[in-house]
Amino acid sequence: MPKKSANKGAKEGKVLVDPWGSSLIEDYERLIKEFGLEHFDNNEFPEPNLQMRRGINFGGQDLKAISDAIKQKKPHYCLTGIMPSSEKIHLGTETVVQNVKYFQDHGAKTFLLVADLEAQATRGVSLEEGKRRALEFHIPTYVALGLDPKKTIFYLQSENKKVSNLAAVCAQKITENEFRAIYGSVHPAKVMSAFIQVGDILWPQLGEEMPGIIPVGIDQAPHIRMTRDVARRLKGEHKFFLPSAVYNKYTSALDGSFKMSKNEAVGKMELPEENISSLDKKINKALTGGRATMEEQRKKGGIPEKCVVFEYCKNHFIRDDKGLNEMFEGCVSGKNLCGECKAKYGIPYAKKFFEDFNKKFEEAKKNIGKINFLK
């Protein structure tokens, strides 16, 4: 990736990653070229999943890496992280997690980790109020989405030693120029939280020398690189691959605005979805991609391109491909105006969609107490 300042970035028109921002990223293409990415091939992967498929994943970095090892049924692994940083999260955080479950569900070795050490640097969230909600709320939200916590390695950040040590040892692997240019600017949080970050991405193969992938949004790229950097310099006892990342696109707002931060609590959709009933509310206020007039639309149909309930409808509400391309074709030939297709396929799914995972996630809460953390 090109090294560049964020504020500096900012000056020039380019375009900007920060994972303890709010930046926007609205050009997926620029962006590949930008930072060197590879446009991810959904065909490289046995058995694509739906983020796969309908091209929600975008890019990555050493893919084949890992889809050699899935297919040759060699050791790597996947790793994920918490931030327990509010109670809610935005709902395009489960494209990260049905990535994860699927290079869980083929065989790689998979950890969560509680960034409570973050948190606390970053949010100013203490340790005791980060494992609380980690515990309440976010591990039975993923464990909801489809983690299988019989499958997953769990511990915090605060409670594993050998990624603090980890962490130490990389911390001696970039200069502060280095690091300036990659996260814009050097504050004792950030420098803390980042070089834990590489310690938490690269721990798994002290255990064992194997790949591993971490499925993230784009905000995120920064660590990565950081751990791409430190791996290469990292010399002893131990070979470390360089980590592989797969990048998701981001879910919108309802209002269409491209945002980033899961601590936006304006125009989005969260989970848990308390109130199923204000579901109808939410989508027919949310932006699509309708034409000027009735007629207009009829004789030239939708643009479900610029339509967010089409969005979440593909990215998260309808999972057989029969009933999205249904929706598709409903909006396309103008059979069916914006107000018809919402009450017909955007209202029903997400009701589906948020009654399935309430039910998932209070069976996960009653269950949370079998989970062991490693220490």
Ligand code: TRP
Given for the second form:
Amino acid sequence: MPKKSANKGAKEGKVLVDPWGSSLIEDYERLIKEFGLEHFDNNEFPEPNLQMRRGINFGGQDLKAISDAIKQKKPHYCLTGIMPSSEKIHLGTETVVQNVKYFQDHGAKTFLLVADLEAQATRGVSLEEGKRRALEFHIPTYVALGLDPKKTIFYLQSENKKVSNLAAVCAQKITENEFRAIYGSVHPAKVMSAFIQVGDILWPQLGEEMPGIIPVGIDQAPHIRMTRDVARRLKGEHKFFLPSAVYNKYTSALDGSFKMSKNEAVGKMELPEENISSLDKKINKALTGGRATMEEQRKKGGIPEKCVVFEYCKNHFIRDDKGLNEMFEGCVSGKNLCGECKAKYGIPYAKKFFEDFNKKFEEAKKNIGKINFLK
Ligand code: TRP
Ligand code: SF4
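Let's compare: the form predicted on its own is above, so bring in the form predicted together with tryptophan.
The next block holds the full complex; its first chain is the one shown before.
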């Protein structure tokens, strides 16, 4: 398997990871050290998924509690949430959903929440609009990506009273200075959303104390940290397992920057893709790891670690390891120039990915009335 080692380049100074900001994450090894995380170890997990095998999941916390629960078939849960901050979901979110699917398929009780309170507080998205986006786009997207709607408990933060009640209890457990140290700010909207998120992460344990895995991007690490602090301190009242987490790498934007959707000229990849015929254009404009001249590329090969087309194929479009290896070999050997490589791999695999997805999405949308929605 090609080893991915993009995002190198250590810089001095501390990384401040702000869940509502746009900090660039460039060095995952450093994050592991600074946050005191574990490396993600595929060997611990039965039938590792693509995200595990290809190193997209790079770190976590208390992972053994979950792999043990899977192997010993003990009760555990998996929970994540996504803000309805825009209408559609960007492609990178597929990684989180695939991780949720993995844990669901391996026996976790599964929760997927729509962070409508957080989107209202931090982005000004009304609860009504958040709900519309959830029903029309977000939830059908999760189902189309493979979550089993019969086995997933979906809810909106605003409709889950247990979550907000628990948030109020948890808010007692952290001081202003501690909050500032974790988040770098005590902005009221952030304080509110953060405690609601603690409520989200812990409420499945109100019925039964059990380990839980929270698949998220590394930007969510501050929330996990605060939740673990709170859970430790709640011991007297109700016992909680400290939540486990698995962190995935970011999918870069098409232009190679770390935040999706910044460069409108290049375009963005979202689910669903209504305009499949525009994929050629998007992929042709994407940043590659090609060399300055044709001669140089034939001689030295391209640099897949720097190539967004390769990254998208690896993280999303090419499921079969054989196809991905071929693309990699064709690149590093200089056999394929970027144009040939995109025509052979990037474009056809992307088209297939989105065509399959779109079909499943339409199907899921039709069945939205049957969704198991918690009130
Ligand atoms: N904060 C997350 C986001 O920005 C959404 C979220 C809310 C969440 N509650 C959660 C994520 C609980 C994981 C677990 O999208
Ligand atoms: Fe990327 Fe393909 Fe060019 Fe290699 S040959 S840099 S994988 S587009």
